[in-house]
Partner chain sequence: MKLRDIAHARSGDKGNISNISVIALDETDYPFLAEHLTAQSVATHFQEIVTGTVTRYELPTLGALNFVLTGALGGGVTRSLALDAHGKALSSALLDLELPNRNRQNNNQYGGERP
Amino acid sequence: MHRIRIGSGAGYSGDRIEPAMDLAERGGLDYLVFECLAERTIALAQQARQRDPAGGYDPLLTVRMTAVLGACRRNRVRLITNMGAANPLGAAEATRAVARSLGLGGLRIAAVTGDDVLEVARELDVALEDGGTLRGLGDRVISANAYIGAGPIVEALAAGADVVITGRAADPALFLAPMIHEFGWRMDDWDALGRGTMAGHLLECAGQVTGGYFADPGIKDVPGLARLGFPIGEIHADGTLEVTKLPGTGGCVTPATVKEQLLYEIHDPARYYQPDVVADFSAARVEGDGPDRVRVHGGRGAARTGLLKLSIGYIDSCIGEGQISYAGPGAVERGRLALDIVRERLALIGVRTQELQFDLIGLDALHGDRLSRGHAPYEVRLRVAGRTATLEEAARIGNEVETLYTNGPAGGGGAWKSAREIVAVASALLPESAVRTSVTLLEA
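For the sequence just given: structure alone, the form predicted alone:
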């Protein structure tokens, strides 16, 4: 095959669906990829699965599959996604149910499992990036998932899967896998894998490379953001990429949007560590090739390290929060008085906190009181948030804000409060030999 066309259907878990539907229907695609898993998302999904063993996959999976599966089947587009999150098998079963409801008999759905390595990580007591070991986190650990590479996705495609659903696969690997499958790249052809990873990195955040994240009115204007088209990558057998989008959609694809995305979340462009390769973007060339079309070539790669990154989710602490609004003349002064009252009350009743934050939102929440001084809006919203060791202690913070209704300055309204656990993420490394992946194929 001379080239393949891969569309990016989502850049994060809650992304829009209409651009993906447009791509599936008229994109002339070979593959449609939904990248929906951020660092903390997998830990939150593990918590969801603990509450419901049948859950733990992306909450929008059924909506997305219902929206695009029919068009993908009609147009021979294969779908790859990490929407399996903590439960790829459950996600595959849910997708099979959608396919049957749409009359798509015979659709083959693959679930890639094996990224959940909590027990292995516990046995090895892996070292954490910021110091200490997994054992030091005690019973606060929720999950440990390895960033797996393209290998098992390629295996699923070779087995004939129309839909491949993974858990914590590395984002670029979702795009690299179909290139390996279609072009027959060897898993030690480091330059090819490096170029494919560069293409995957450019496409993985969907609308960011078509101008969404680029837009800055008056400085970098982007047309039609409400109708932003998601990117299509045309990849040639040598790994050269052309980024484009569908005619008639909003946004833009220019050398500038592509260069910004190339550097997005990159520490060292010459050493971008991935499970399949250490990619090198330092010699990349980005050239305009017509309206909304940019050509990217020149990437390279070096041998992978043999280590996989782990994303370890754990309960760090709890957060309690309360908000209330003040409007009209003197709103700022009343808001500041309210803050003083809550500050004194928390001390009087002995709320134990590790960290406290007092803001008047819209006045000083972003840059603090010193830089924001001199502006007095008509209305302000007070926010007090604190980090605590327990949910019970966290709840006391919001309660004190709520009592301002009758015990604080005049005219407070719209109080809101919450108390919740804070899920944090730690990173570690694990030998890839300790991770065993497998592919399960279902048929609708």
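Just so it is clear, the model here is predicted, and its values are computed rather than measured. Numbering follows the first chain given and starts at 1. Under this definition, the rigid core comprises the largest set of C-alpha atoms superposing within 1.5 Å between the forms. Compared with the form predicted in complex with its partner chain:
Superposition of the larger rigid part on its C-alpha atoms leaves the smaller part rotated by 12 degrees between the two forms.
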Second form
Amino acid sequence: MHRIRIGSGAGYSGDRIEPAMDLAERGGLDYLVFECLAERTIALAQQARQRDPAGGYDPLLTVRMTAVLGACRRNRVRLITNMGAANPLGAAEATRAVARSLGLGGLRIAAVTGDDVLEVARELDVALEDGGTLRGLGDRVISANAYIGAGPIVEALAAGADVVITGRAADPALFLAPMIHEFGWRMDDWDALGRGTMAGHLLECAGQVTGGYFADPGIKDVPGLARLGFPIGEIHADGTLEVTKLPGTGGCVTPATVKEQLLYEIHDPARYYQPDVVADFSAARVEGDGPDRVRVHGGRGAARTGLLKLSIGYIDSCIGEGQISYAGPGAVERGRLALDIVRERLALIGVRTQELQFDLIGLDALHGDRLSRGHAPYEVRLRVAGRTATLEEAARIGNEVETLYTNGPAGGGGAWKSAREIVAVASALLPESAVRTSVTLLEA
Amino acid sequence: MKLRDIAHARSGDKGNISNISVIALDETDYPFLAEHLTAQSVATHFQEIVTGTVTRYELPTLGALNFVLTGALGGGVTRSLALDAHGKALSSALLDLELPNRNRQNNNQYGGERP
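How about the form predicted in complex with its partner chain, since we already have the form predicted alone?
So here's everything in the complex, that chain up top.
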């Protein structure tokens, strides 16, 4: 096959659905990929599965499958997604139910499992990246999932799957797998795997390469952001990528949008660690090749490390928060007085906090006051957030902000408060030999 | 002259680390950027926010620099108390950095097509 077309249907769990439907319908695609797992999502999904053993997969899975499966079947588009989250098998069953309800008999749905490595990680007591070990987190641990590579997805495609559903897979691997399957790349052809990973990295955030997260009016104008088209990657057998989008959709594909996305969430561009390869973007070239069409080549790769990154979800702490607004002349001074009152109250009533943050939104909440000095806003919104060990104590922070209504400076309006338990993520490494993946095929 | 006059930028996050790519609007400005936008100048710009190190990576074929800022996200997106827990707004804050003036036309060639 000379080249394949892969569409990106989602860049995160809650992403828009219409661009994916458009791609499935008229994208001329070979594959449609939905990347829906952020850093912490799988830990939250594990909690959801503990409450309901049939759940734990992406909450929009049924909506998305219902929206695109018919068009994918008609247009011979194979679908790959990590919407399985904490329950790929449950997600495959839910997808089969959608396929049957749409009359898509015979649709083959594969679930990739094995990324859930909590037991083996506990046995090995893996070291955490920021110090300590897994056992040190005690009973606060919710989940440990390994970022698996393209291998089991390729296996599922080779077995004839129309839909492949994974849990925690490396995001670019969702795109790399169909390239390996179609072009027959060897799993030690490091340069090809590096280029394929680069292509996957560019496509995985969907609208972020077609003009999303880019516009800066007057400097970087982007047309039609309300109907932003999602990207199509045309990949050649040597790994060269052309990024484009459907005619008539909003957004733009330019060398600038592609360069921004190429370096998005990258540390050393010569060493982008992935389960299949250490990709090297340092000599990449990005060239315009017509309207909304950009060619990317020059990626390379080196042998993979043999270690898989683990994402460990654990209960970290609680966060309590309160907000209230002040407006008009003297708003900043009244806001500062209110912050002082809350600071003193939290000490007076003995709320034990591990960390506290005091913000005047609209003045200094994002980057401190050094960068905003000299600006006088019409209004400020006070925000106090604090980390505590218990929900009860977290709730007392918001209460102290709310009581400013009747006990604080003049004219406080719109108080709001919350208290929540925080699921955080720690990283670790695990030898790939300790991870066993498998593929289960269902038929509608 | 502000950095924003000759470059665009995007920030991303991994754990408690932020990376900010800075890309010349016109590739011929890359040598000027590489000379004046150093790890030290970025660290100074963010001294009240970044608690760790700033490392710079050079990408001459893209006309870009990539800065990696450790300890920049209040413990990371999953546990930060900050309003912008991802540090998404850091790239715009960096574009406010002051660069030495130079005499040149603004020939931004990378803006998207206009509607």
